[in-house]
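As structure tokens, one chain now follows by itself in the form predicted on its own.
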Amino acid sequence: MGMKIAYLSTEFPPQVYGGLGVYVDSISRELAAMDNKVSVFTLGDGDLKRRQTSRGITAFRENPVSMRDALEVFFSPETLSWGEGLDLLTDLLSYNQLAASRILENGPYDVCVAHDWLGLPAGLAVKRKGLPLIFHVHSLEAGRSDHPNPQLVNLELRGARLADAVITVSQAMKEELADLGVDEDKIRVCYHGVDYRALNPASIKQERLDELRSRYGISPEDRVVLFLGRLEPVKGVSQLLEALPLIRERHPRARLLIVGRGTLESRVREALERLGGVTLVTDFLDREAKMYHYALADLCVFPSLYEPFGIVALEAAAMEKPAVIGASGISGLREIVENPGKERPTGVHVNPRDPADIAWGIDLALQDMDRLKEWGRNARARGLEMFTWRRAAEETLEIYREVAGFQS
């Protein structure tokens, strides 16, 4: 028997800004294909349809109405210190209230899933009405911010304590949650997946790849190292730039291709002028364009300082690209990428806080191009075995059914 599932997510197509939106879109489609009904309660923009159903998925879009002028009377000095962030907070409070009401109006549902803290207030509200709640933790405030907001830290911990179950994205994140005091018995790990049909090296047309190579001025003799992700301190792009001169000592034809945007964009542009051989792409890439950028690379590098999962490593693997990844601290990447000491290596683990270690890992990978290609083939094979959306959906659905009290 199929389930009726309510999702709370601030991201859902066409409004997708990061990994959360990709996850909710992909897992929803897979669950719907397995004869479950999924309703996603998400943010609108004033123009999108407020209710829209397609292939077993119904999107309910809420347009927040801020009550900031009145709410400020009740805010503590700590809350008022959010400054401009108060607009985000009051919009989120409005969205959560509207979404909670719509869940109750359009139910009954078997389970409600709040994705990250952004939808947690609504999840806790409907739990008070008797709807089982799962808190799906994709990342934590304590890890993603250099200066964690203690109010958000407390909200996440309260959500984890009150929810019927907690799902997270890696063993590393499970350990982090347990270290923060969350009951380990209620934490389940479900890996993400990737669409291996859409990301497939066999789909690459050589003519288009050659055009992209020509656009970026990359010659056949160059060794292309690709970084794809947000240009934020937590992604390790600064340490990667520091590592580049060390890499060039051993591999003078190494070219760094950086795809992304963020607060460090000006630093990357400065490095581009100072170091040379660095190409920055800040354009939004659709799935096909992203596939061609992966295809252009000889090696991917994701030196994140904090990465609960790291779906970019799965995308690279789908395109048969090995990866050098940040593996210290909270790193789901090290659960995706297998070190050279493993039976089927797919890349190299490094300390992302040490530019010399990043350079060492990239050097090791680039020393043998035949071996590098073998690592890439291993990566896609491992992904097809462990990281598909169907496997993710099956494991996730099993948890939903258990929490909702469905019989096996």
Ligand code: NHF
Contents of the next structure:
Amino acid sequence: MGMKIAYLSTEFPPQVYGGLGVYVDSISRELAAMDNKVSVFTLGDGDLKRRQTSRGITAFRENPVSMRDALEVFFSPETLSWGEGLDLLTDLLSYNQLAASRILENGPYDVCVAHDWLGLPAGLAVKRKGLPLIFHVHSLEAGRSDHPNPQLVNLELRGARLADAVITVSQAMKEELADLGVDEDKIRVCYHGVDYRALNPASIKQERLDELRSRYGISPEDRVVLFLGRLEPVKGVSQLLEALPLIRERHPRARLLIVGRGTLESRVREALERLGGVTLVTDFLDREAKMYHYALADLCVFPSLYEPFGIVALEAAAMEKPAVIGASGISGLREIVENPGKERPTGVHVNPRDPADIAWGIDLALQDMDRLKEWGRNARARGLEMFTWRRAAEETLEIYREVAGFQS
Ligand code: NHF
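Switch from the form predicted on its own to the form predicted together with this ligand and print that structure.
Zooming out: every chain and molecule, the one shown earlier first.
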């Protein structure tokens, strides 16, 4: 029998900003294809449809109403000191209240899943009304912020304690949660997947690829190293730029193709002018354009300083691209990419805090282009075995059923 599942996620198409949105979109489709009904309680933007159903998934979009002028009645002085963050907070307060009522109104659901802390207050509210709650942790305040907000750290820990189960995205995140004091037996790891039909090297048309290559002034002899992701400190962008001169000492034809937007954009532009050999793409790329950018690459590099999972590494693998990845600290990437020395290598693990180590990893990868291609083929083969949305959905559903008390 199919389940009725309520999701709380501030990201849902068309409002997708990062891996969380990609995850909720993909897993909902897979769960719906397996005859479950998924309702996603998400944020509106004032214009999008409030309620929209397609292929077994219903999006309920709440437009927050801010209580900005009466905050001291409800908030502590500590919270009032959030400054600019207060607008986000009041919107979230409203969203959580509206979403919690909507879940109860549209139920009964078998289970509610809060994706990260943003919808967790609503999850805890419906849990109080008897609905089983799962806290699905995609990232944690303690790891993601330079100056973690203690109130958020506490909320996440309380969520983990009160929820009926905690799901997370990698062993690394399970360890992070356990180190913070969450009961290890309660935490389950479910890896993500990727769409291997949408990202398929066999679909690449050579002519279009050549066109893109010449648009960026890349010649066939160049060695293209692709970074795709948000241009934020946590993604290791600055360290990568620092590594570039070292890489070019050994590989003068190495070109860095950077695709993304963020607060470090001007830093990238400055490096582009000073060092050369960097192409920056800030356009929004649809699925197909993204696939062609992966296809341009000889190698991908994701030197994240904190990356609970890292869907980009799976996308690269689907496109038969090896990757140099940040493997220290909390890194799900380490679980996706296999180092040389393993039976079936797919890339190189480096310390992302050390530009010389990033350069070392890229140099090692670029030393043998035939071997590099083999690593790429290994990556897709490993992905197809280990990281599919069907497998992710089956494992996730098993936990939902357990929590909701369904017979297996
Ligand atoms: O892939 C989806 C995404 C992860 O590592 C990513 C992150 C946020 O930081 O689970 O969530």
